[in-house]
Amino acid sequence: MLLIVTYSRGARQTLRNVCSTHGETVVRRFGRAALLAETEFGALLALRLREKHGGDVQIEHTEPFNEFAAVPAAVRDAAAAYENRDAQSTPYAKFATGTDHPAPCDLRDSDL
C-alpha cells in the first residue's frame, strides 16, 4: 500500500478531494493521511499530490506486518505473557525482571 501523509492545509484539502473522488483506490483514511491501493492509479494519485504540494506530501511504501516472519518468538511470547499478567499496573520492565522475557533495553536496541 501507499501511505500518503500531508503537512499543509492545502495538501490536506487535496487529499480529501482525492479520497472522496477516488474512493475505490482509498484503502483507509486517517484525517491528514491515507492508505492508497498499491496500483499504478494509486501511484498516479500520490505523485499528483506531491507534484502539486511538493514537500507537504510524504509518500511511503508500506507492507503488511507479518509478526510470525518479522518478530522473534521470544518477543511474541513476552507480549502474550505481559498481556495476561496478574497485576495490570505492573510495568513491563518489572514484569520481565527475573524471567526469560527480554528486557526493555534489549528490545529497544534490536532491529526487526
Second form
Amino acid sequence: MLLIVTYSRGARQTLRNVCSTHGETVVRRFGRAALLAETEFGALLALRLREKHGGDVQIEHTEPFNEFAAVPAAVRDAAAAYENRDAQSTPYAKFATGTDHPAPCDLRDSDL
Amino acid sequence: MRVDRDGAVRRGRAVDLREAAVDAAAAERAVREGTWVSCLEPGPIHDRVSPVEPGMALSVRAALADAARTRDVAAPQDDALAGVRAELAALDPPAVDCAEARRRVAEAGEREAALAERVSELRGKLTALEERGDDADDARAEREAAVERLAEVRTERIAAEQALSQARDRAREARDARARRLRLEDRAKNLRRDARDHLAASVRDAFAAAVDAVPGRGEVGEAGEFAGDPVTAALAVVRVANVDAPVVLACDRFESAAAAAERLDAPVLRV
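If the structure you just shared is the form predicted alone, then what does the corresponding form predicted together with the partner chain look like?
Once more the chain from above appears, this time first in line as the rest of the complex follows.
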C-alpha cells in the first residue's frame, strides 16, 4: 500500500479531496494521512499530490504485517508473555532477565 | 473627506455622487487608492461592508469582530495568537527532497540486476564451451569483465542507498518542522475563530440596537445571529464600528448622504 502523509493545510485539503473523489482507491483515511491501494492509479494520485505540494507530502511504501511470517517465534512469545505478566509495573528489560525471552538490546540490534 | 471628480471638489463627512454616475466598485477603489477621494486610511472593516449594496455578501460575525476592534475591544486570545504567529514567522522548515537520491538507487539497482543476469548468461555460455572442449578464452575474458563491472555497479548501488538513507534522516527532521508548522497553523486558526467569536459577542447588544436604529429589516437572536437583509446588517455594523474612511453606499435607505452619515455615525460616499 502507499502511505501518504501531509504536512501543510493545503496538502491536507487536497488529500481530503482526493479521498472523497477516489474512495475506491483509498484503503484507510486518517486525519492528515491516508493509505492508498497499491495500484498505478494509487501511485498517480500520490505523485500528483507530491507534484502539487512538494515536500509537504510524504509517500511511503507499506505492506501488511504478518507476524507469523516476519517475526521470530521468540519475539512473538515474549510479547504475549510480557502482556500477561503478573506485575504491571515490571519493565520489559527486568521481565526478560533470567528467562528465555530476548533482551531488549538484542531486539534493537536485530532487523526484522 | 475631499472628493475631486469631474472638475468639481466636494468636501465633508457626507458626499453625494449620484449625479456623477459613479459605480460603487469604482468609488470604493478611489477610497482605497486615494485617486480622487482624499480621506483617512480604510481599515479591515471596509473590506467587510463597503460598498453597501443590494445583494452584497456579508459575514456578519466576522464584520462584527472587526467592528469591535475599531472600538478597541481586545480578545483574551490576542496574546496567545501573537505568540503563535511569531513562532510561525520564525519557523522555516528546510526542503525535503530525496527525489535525486531515489532515482540513483533505482537506476543503480536496475543496472545491477541487468548485469547480474548478463554474468549468469556468460557463465552458462562458458560452461557449454568448456564441456564441448572449444576455445573458451574470449568467453572467459568477457565474463570476467562483466563480473568486474557488476562489482562496480554493486558498490555504486550501496553508496546510493547510503546516500538515500542519509537524505531520509534529514527529511525526517524537516518533516518534524513541517508537522510543527501545521499544528501551529491549526492553533492560530482556532485562536482566531475564538477571538472572533469573543469580539462579535462583545458588541452583540450594540449591534441589536443598531439594527433597530438603521432603516431596513432584520433581527438579532440571543446568540448574536442575524436574520434579515445583508444591507441592514452592513449598515448596523457601520453604526457599531468607529469608521474613519468613507463607506460607499449604493442602497436607497436614506433621504440624503447627510442623513446617512448622521444615522450611521460615519463618513459616507453616496453613489
